[in-house]
Amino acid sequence: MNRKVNIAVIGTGRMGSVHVANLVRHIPQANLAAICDIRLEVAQAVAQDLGISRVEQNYHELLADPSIEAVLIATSTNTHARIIQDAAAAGKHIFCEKPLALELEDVDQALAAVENAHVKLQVGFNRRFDKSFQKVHEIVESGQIGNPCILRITNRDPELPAMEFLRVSGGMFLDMSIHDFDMARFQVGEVEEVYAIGNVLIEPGLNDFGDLDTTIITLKFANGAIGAIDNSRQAVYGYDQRLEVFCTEGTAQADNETETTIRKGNRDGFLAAKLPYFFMQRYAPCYIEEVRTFIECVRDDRPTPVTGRDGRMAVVIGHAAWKSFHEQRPVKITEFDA
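Chain-only structure, as in the form predicted together with another copy of the chain:
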């Protein structure tokens, strides 16, 4: 069955335009029928660049088109839940950027709509599609190194995003650590309890709205394993993305990629390259793979690999982390999800 899936992209900002380009260049399984942005001129510029013929300002136009089977939502977070509901109601399959929403109520309404409409939903946890993290997953799941004991994730951005973004981002635990919460579930399983500490050590302006730039979150998993995630908003040597699943009979470690493989040796020692600058570079192949997989799931009517429940659980853990931080105590997931 080699038919192409008709898809439209809603939201053509930073992430959206990456998805648009990937659909055009790298995902022959899809036919990009149209793109849409409330800022029409933004969508038009993208369309011109990539030779896309149909551009809309109002996504309802796309939802009304019966030839479009699926939508990719890459608008700002506060619009995700509403668009999901509309798209589900229109019977479209949905790929939505993370997070589904910052508020659990919104997430739940969106998921209910998806369930009622019997459409597919995949959430954009791109890191699940990284070949190194997938290999770790494969090794751990195979049982060849025993049972998981300790998960360690280091996730550090190269530099802070703009303050205006940070103010509406949901803060460290819902904007940045949310990737790690999903990765933790992907690698080790369900989380039962969270404890979070953090501080403002880089950008004092974060204190104005109670955000953090340096955090550690410890996790207890349902299978007895434990984990620690450390996050920072500023790693001057590049985008630091490391992962280890330590098990009873061995360990699986994913190290950083680097800009080049070169080393310069001189009287000071050996200087190796910095890490890739940021997620656009580091995870470029993942953005392709996640959408390709979604398209194939739609085409072949298979379940998507990152579900609405996955999207929801990461938000739940994010809220638990904030609650833990504010109340200075470990917080059980059941406090949110009894």
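Just so it is clear, the structure is predicted and the values come from calculations on it, not from any experiment. Heads up, when I say rigid core I mean the largest set of C-alphas that superpose within 1.5 Å between the two forms. Positions refer to the first chain, counted from 1. First, how it differs from the form predicted on its own.
- Shown in the overlay between the two forms, fitted on the rigid core, is a CA shift at residue 267 of 2 Å or greater.
Take the protein just shown as the form predicted together with another copy of the chain and give its structure as the form predicted on its own.
All you get below is the one chain by itself.
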């Protein structure tokens, strides 16, 4: 099938504008019918830059349009669940940025609306579409290096986001680590138990609202494997993204990607290229591929690869991590997800 899917984007801030540009420039399977933002002037600026003719301030105007088949939600997290419910009720297929919501009750209400409306939902865990992480997944899933024993994930940002964002982000485990929780399930399987420790070692202001900037999280998987995730909000040398799945017959590793593969050597030793400094740079192709895949799933009536349940389980693990940190004990997933 070669037809284009009519899609609208709700939310044209930092992530929304990236998705809008990708839809216009890199995803010919889609027809971007309209964009929307409560800050109309922001959406208008994006539209002018990319030649988009229809701009709305109220997303209900888009949901009322029968020609629009799907919506991409890139608004603030606290609005996701409500917009998902409204979009599902209008019969629109939905791509939603992570997390689906910060509270499990809101997630469950959104997922119930999707199920009742029989529409598709894909959650924006873009790292599943990274070529290196996908290859690790394929190697492990094939069984060629035996059964998984140890998962190690390093995820360190080059600098802290704005404090205004951090105050409403849900904290380290529901904002930053949530990518790693989804990746852990993608690589190894279901998580049974979480133990999290952390501290504020970089930005003292985080103490004002109980957040963290440095954490280590250990996981127990249903298949017997164990995992370790280390997170930092500030790695001064760049955006540090590494992954390993150690198995009974070998290991599969994804190392950092650098700006080039050049190394310079002289009497002082070797100097390698820098790491990317921004997640948009490191994962740019993934943002294209995740939305392209969603569009093709809508067009061809296929299941989406990152489901509402995937989105929910990442939030569940995030809540378990916070509970573990505050109560200083391992927390079983069944305490949140019986």
